[in-house]
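Only one chain is given next, in structure tokens, and it is the form predicted on its own.
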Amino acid sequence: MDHQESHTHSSHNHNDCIETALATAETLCLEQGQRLTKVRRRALELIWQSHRPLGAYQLLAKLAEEGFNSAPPTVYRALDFLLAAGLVHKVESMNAYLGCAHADKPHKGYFLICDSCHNVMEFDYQDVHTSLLEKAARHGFELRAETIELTGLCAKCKMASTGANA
């Protein structure tokens, strides 16, 4: 279970997720010889505070409210850094960013996106990745990027819709 799914449980403390994500970011940046600047750190924190993927312009507006240099190039550079470091994922269909719950281990982005509440759950299935590599190789295709986004209804919204129809 990741931070996107787990926030619906009453015992979940989302602040723990944010603190863990920031600590992981600090460690990864040190290991990579990079700096987690104030704007990068705050961008990551704001992305994690949102229970849904956050768009660049939403992020820009929040940073501006807090007095950061929120010029679009500054925000996009921060997002590019966070993406390259593996600290966030880009959910292409929403053109938005999501904190990575597994930043400490390299992996591909696979997402379940609820059409109703717009929550996104990240999942990691190595078997899907392996199968795609094999299929691509059979066609002589070199796979360079991979993001899978599946849309539908999360368990909570599915239950609410079936309960409303009962």
Given for the second form:
There are 2 protein chains.
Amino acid sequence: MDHQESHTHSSHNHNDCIETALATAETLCLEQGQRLTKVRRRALELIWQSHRPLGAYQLLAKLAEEGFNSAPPTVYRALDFLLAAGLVHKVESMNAYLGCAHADKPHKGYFLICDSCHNVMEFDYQDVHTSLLEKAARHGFELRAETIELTGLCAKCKMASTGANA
Amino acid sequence: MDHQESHTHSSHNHNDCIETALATAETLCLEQGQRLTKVRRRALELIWQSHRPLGAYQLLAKLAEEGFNSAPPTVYRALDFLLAAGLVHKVESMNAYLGCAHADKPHKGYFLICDSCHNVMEFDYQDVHTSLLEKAARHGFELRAETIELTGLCAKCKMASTGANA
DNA sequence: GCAATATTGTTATGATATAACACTCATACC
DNA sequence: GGTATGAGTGTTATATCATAACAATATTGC
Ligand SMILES: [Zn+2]
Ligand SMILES: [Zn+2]
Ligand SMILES: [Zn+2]
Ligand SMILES: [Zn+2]
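Got the form predicted on its own; could you also share the form predicted together with the DNA?
Then the entire complex follows, led off by the chain already shown.
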């Protein structure tokens, strides 16, 4: 699991990201006997089409535009499925949802969240995880999930603000 | 800042915790020219009286019982003040608020959250913080705040469950 | 006292998420 | 092909969390 570099903020063909993510999703669901239904597939695609984490109701609106049922349970069910399958992460501090580029390698989502542009970069540090695991154990705590969300100023925004001041 | 050991789950006189926390709050507010008004003080006290993180509306209900205004802004204003003063933390993954026992030493709140009993223990590991800081910097990211919330099974609940199975 | 500011009251609304039950569709078995 | 089964979806209602906007009151500094 080496996704130190996020798709966000880099110049790339994001369509490729989306296609790859969807192909991975198809494969994973097939392997695990899970059904990637129309609404689930489209929800995942819409989440990926946003460069930022998408709120449940934003997603619901997009789905509704396309003729899907527009009541909240529709989107929350799709999100529940995608979360359980590890295809998306929830950013707790934003109440928003983000596609995961490494769904094939189950992992905890660690995020860098920019206060200014609201872009989110997923990062991975095995040593932090190991350290947290060990320290939780020291408290007799059996670790199951980790919410690691770091907020601040991303490189781009930092440059933009210092550039403006100079 | 050495609060590896939380007040939660230990046998102690919790009233002492509350009194200490309130005394600290008084002192800090005085030092910083902040006003710990009746509703703010009582809110802090009520949060402390709960051994678990308290939701905003739970707190609101308790305040209302005591004759305070029972509209949401009352409680959210008090919480905003207490959060800004570092007297409480918000647990993002629970949408709930927890008194901080070390408000005099500003710090990030790192939490161990039990899925079973919903108790929350605040812990501190300088090395994790240092590591995250350094790694954020490696991405050109200027770190401002950290949400570190680990969920799982606390020692007590783990023992209870294994005990029940044995 | 009086003006300026901070705090609180009040009403309304926005934003996020789930409960409950009906209905439809895919699958597997015969 | 029927048809029972269970997974998935539709629909209505409601629960839960949070803020906007403006009026009224209390505190502070002069
Ligand atoms: Zn991921
Ligand atoms: Zn940014
Ligand atoms: Zn603390
Ligand atoms: Zn527990």
